[in-house]
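Starting off, we have a lone chain in the form predicted alone, written out as structure tokens.
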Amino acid sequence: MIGMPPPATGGITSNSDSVFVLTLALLLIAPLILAGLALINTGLGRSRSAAQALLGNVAIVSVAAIVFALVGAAVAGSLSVAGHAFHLAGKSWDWIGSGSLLLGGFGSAPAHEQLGLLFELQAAAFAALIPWGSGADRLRLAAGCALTAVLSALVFPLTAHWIWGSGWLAQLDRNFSLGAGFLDPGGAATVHALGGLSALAVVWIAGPRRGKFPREGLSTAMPGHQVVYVLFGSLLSLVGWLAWNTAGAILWLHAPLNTLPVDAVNTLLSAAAALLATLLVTRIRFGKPDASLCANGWLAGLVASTGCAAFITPGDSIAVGMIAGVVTPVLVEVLELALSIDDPSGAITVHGVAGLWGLLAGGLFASQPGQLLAQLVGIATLLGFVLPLVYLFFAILNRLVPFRVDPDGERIGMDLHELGGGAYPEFVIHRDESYR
């Protein structure tokens, strides 16, 4: 068991040039996750919506970066300065940051402050891409940008302050002697659980794609149009994920440099175990492995690793990945067939459930007394407060910027309706039987 460092209060413990350069290099590689997720979101959608899907990914990253820089960074607050707090039951509850708008003072901030904000900037974009994939083939581009603005301006920064800053979840150790406080070095909560819960809210509000659930009560198969995009995006994401988890361990856990290779190994092992587990489950369930579900299993293993790879053993990481890989295809099928939830990208399971599992695993395999309870408090906060908050914001936003495209736009495809041209103009895109 790797010794778990204390929670971060100011970012990197060493201001040496080598640590700064290493962390910056990792954060410059990490956006490959965004590129991989964009390909996955596009490939799992329909061919007549491919261009709109990929453009939406780029637009969402752009909106998230600008909104977080202008507003969200102030809500997230400084890594070394306490935020706004209230006192209850003799405890101080730091609930929101006290940073400057428009990145005021960023250029003169200490190195660890700048690196922490760069991490959060990418994390905001990462979280916003997740619900976009779940709304594929019916979510309007304007709606995707609008919900990204809400997430990046308030919801993500708030959770980031609670967990990565000086917020109350990070202070569970000081206030209640719960382990090392709530730990989330790679964003299993701030990125994946938040993104997965946001995806659930989007699916609830927008509803399923037309023809997905006919009146007879069955589910119509609507496979992604380009599984090669999906598989290549999964491999591309691995490169970024290795850098991401390693950078998160340095920034938020003060991880010693000699523990970083173990973090990277655990990330890869979790993904590998999850892939093989999903391959076996789909082979048993369908008679042959399912490529799209295997890609989802691979991603679920990566997601789970973000919550615990920095402080578990390689053997533990294999167990974490195997559980994620078994649960993913089963839960994707349950959500679709039993609950009539139309999630083309599987983000609710892959990011939401696997992210929560990674956080729980971090407590189960921790050596500190009380760490499991600290992780459970964070999970309960996500489910009991963040999910209702996101749903409320999205429900209001849907009144102002309707999420769902009109029926004619869904019939002809999002590319023609919103962009005036298709992604594959040399090929005939056939209509679904449900539109006849």
The other form holds:
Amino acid sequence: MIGMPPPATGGITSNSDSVFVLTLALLLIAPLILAGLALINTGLGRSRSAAQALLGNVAIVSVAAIVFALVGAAVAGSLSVAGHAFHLAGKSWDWIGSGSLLLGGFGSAPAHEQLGLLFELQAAAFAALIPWGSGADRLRLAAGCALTAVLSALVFPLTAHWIWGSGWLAQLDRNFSLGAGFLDPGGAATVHALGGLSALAVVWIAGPRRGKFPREGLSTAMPGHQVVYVLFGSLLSLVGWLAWNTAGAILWLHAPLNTLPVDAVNTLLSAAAALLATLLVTRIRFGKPDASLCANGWLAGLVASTGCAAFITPGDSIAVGMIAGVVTPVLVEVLELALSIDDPSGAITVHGVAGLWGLLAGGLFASQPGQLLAQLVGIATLLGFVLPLVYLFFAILNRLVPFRVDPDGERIGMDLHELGGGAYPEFVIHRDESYR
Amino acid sequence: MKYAGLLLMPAGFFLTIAALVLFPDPLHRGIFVVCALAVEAAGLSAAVRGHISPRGESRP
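To test you: the structure above is the form predicted alone. What is the structure of the form predicted together with the partner chain?
Below is the entire complex, every chain and molecule, led by the chain shown above.
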């Protein structure tokens, strides 16, 4: 028991001690993803908004943690087995958790439920950081905190209950004989698809940055101000991601310890294959590799791995990553040039599309019959229920807390407008050509 | 157009639920779920097109 006396009741058995300690250790490393994502979000924005962007990342993690602990954990049913269910066609449809508010009963809950709640707490913050990057340079700090509160209190917990708890998607196997139920051990749906679809809703509601789409010609290039942050953030994320995917496999798939190294190797292989594929695509497309798109490709590989790394082979992981790496730069360009979607961090593609691809790949490469259909049902739920719900919530929220900063604030930069000082006070902020 | 698209997406979701309830046969259920996804894709496409801002609108 690692120098500790055995627990009296409801604790862990000696056989599961090592699993408990390992999972806890992994979950203490996993927040490196949040640090990496914060650097990426900041680096892909403009220098005049860097301090506001980074402060926003910290504020969002704080709001997500508090709101999920107060309300979200009850909705997710993190500490209880059964949720509220209705009966339809002779089946039980568990649709919302029935936990206690304010983390009631957390201290006396079984060890695996405590770890599950810690995982979900971090996942709530992770999901909320994703749309913040897409709203860079025009999304107000108050709006970022408000949309985080909505995501952490309602939308994320509902999705987490359906998939990780005892919800109807997790019970597709028992109720409808679909594979092993909807599988999402690393949060490809609950974190990335939800975050990416939320990013789409934010971009739709807030609109593009001023000057991004001029009357004539192509869209104005507004490259990130610090690609070193972006690349270092990508590397930092890898460390957290290896821990995250492994912890997810233990918690949600009850994976045996001897399968965990394969999970970690698959995660790394997926990211590596995606990076190389993006590097090749951008080399062919632009004549030289594009650093920020390569970082996006790397992240897309990691995101795709969250949906399937725990139960596919290393060869399959390389294929999953390669496809994510090819699709990412192409789709980033299509969204901007053809669909006039201004997404500075590329989160819609990197998290939304790659997350959905990871879930689909889980169905394609899984060995259980019916798993592909289970994954398709989950994907249909994300697109058909979660996206409209998030859009509705955000549209209402935008009336109460306007998402977009006023034109003057956007012109002088979010740092000066919202914080009264810039991230780089000794830099000369030169005139923006797009404002001629 | 964007609201029509956003309403079409939940219609696809309810088709998915209907597929689970109405079709015990995996083949028919699968075909119905794929059709539901196609409905959602059509809704998403309409919503995306409805949100495309006219060129120059973002220019001050």
